[in-house]
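Shown here is one chain on its own, the form predicted on its own, set out as structure tokens.
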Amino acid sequence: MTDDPARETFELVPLAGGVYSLRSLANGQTFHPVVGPAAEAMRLHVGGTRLLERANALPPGRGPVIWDVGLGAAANALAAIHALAAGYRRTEDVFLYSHDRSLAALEFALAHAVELDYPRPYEPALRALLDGGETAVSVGCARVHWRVVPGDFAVADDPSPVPPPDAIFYDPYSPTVNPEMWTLELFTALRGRLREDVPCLLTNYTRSTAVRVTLLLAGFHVGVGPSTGEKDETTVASNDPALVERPLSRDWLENKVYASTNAAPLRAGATGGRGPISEGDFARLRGHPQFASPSRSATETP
């Protein structure tokens, strides 16, 4: 994000396909480039945490919890009401938790919703979350309760009475841009925030070795998510690995990993640029329950 992220604007995109996103002036990325937000958004994050088949198999009386990091312009967040609408079969409500530093891009997507098409349905929800912070959508028999939670997420406390997560949209800019949102320390905190009797997974556009190490290091179990647009793999993690469909397997480790020019952890501070990773960097990776068997293969593209 830029430094004063009340003063980022944005442009609209034309994607292939006749959809469009939109671009941030500031740093030039471009919001879910390829396919378009609402693809994205359901292929990704939805599908990649599997939402829809975890909430409807939760336990009696509790509905889901999803953190949505880096609301942006709500594609994620507005996927998922989708999704729960069409085939949500609880009563129990679902508990969304959007955090990002600023409403600009949100407010740039409801002032371009008829472009944007994804907005449309929403607009009335979308008008009360800018104005009050909060809103409600109705899903099914249940209600999806929507709320903003302000500030910079990687520097936040425990967001208590914020409850754990079962699913993690993680949205952030790119690690070249928004830095401080990939770091092994943030990761860490993050981790430690989950709780164990509550299995989250968390889903990210990445396929970066650099950022699946880092998310290892911190105490997830990594594996490899859904494709999307031009990338033919993305990023999961959970805190319980029958979470994990793909998990990365040995051979990444001792093969991808090892050999890699760009395998370091991402570190909060660091300067000078990434590199391979460090021997002990390495032995604490080798240590790591997901690697200390024979496990399913998943590989990684280079």
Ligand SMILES: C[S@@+](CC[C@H](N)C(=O)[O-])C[C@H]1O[C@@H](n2cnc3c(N)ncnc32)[C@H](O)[C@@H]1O
Contents of the next structure:
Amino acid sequence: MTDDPARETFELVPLAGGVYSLRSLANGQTFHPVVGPAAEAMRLHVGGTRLLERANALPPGRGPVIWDVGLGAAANALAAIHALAAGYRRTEDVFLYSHDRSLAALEFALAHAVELDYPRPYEPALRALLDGGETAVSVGCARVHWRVVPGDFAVADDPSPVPPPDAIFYDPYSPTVNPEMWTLELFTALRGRLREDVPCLLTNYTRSTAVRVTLLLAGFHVGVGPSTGEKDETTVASNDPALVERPLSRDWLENKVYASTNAAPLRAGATGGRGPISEGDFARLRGHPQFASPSRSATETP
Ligand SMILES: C[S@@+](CC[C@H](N)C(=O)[O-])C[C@H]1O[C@@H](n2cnc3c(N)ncnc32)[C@H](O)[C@@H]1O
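Same protein, different form: I have the form predicted on its own, so give me the form predicted in complex with this ligand.
Next comes the full complex, and the chain you just saw is listed first.
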């Protein structure tokens, strides 16, 4: 066990259904623990961002931009490439930016490509990514330009060469393991990096009330994302309310958030642990445009 992310070590974990995933020995977290890496990545991130449908519908002259936050063992990124290879019908190239502070999980995935299986068709691309930080993969008549953006995402200044995304696969560990990746300050900065003329959908495995509250207070519109096996729902967030198909409702706000003992937003450096939402934060949420219109009612039950 080490605190240095570059030296993080992993082990293979067999999951139900005969597939393998990997577990960090530093923090005990298993990547895509329920249905396995390829299936969860496809359902949660590729399906949740409606990547293919939206990529094919972009205006002429512009290809989709994907931010893969937490490259890890590349299951999410490869699921995107796999889906694009099967159904992307345009000639505009795709830009995939994989953010991570460590390539240790990618190295492990390459060393265990046979057991993990999903990396196998892409081993040369993964090797190029690991060795040189970038690669390109053909998808139909276009190419995916895939680049690693190294460093701590939580402290990175806006790296100007990275264009604003149409989709963000948000997949760091968890608020317990890396709280810096779940703060109001980080999500506010992330929201500020999106462009109003580039509608973006972010996907994450969580269904935590506190994380949803944090995203809302950061200025995102937030909704229910696809189920992933054992989890009946996940979370999507967007800068464009039209992209959120199942927005969290006023009912969710008034009942679930108000009643929860754990709905306070996650603020950097907060001490004293989690707790109920304050009156001030609750008032701010009530003023969020998502809850102003009763016509956009949600499907989620509290
Ligand atoms: C659960 S894994 C991601 C799994 C990955 N998306 C996949 O498909 O295999 C979490 C990843 O987030 C990265 N990470 C955690 N905190 C980070 C931070 N502050 N900045 C950048 N990357 C971070 C870790 O290094 C790790 O590779």
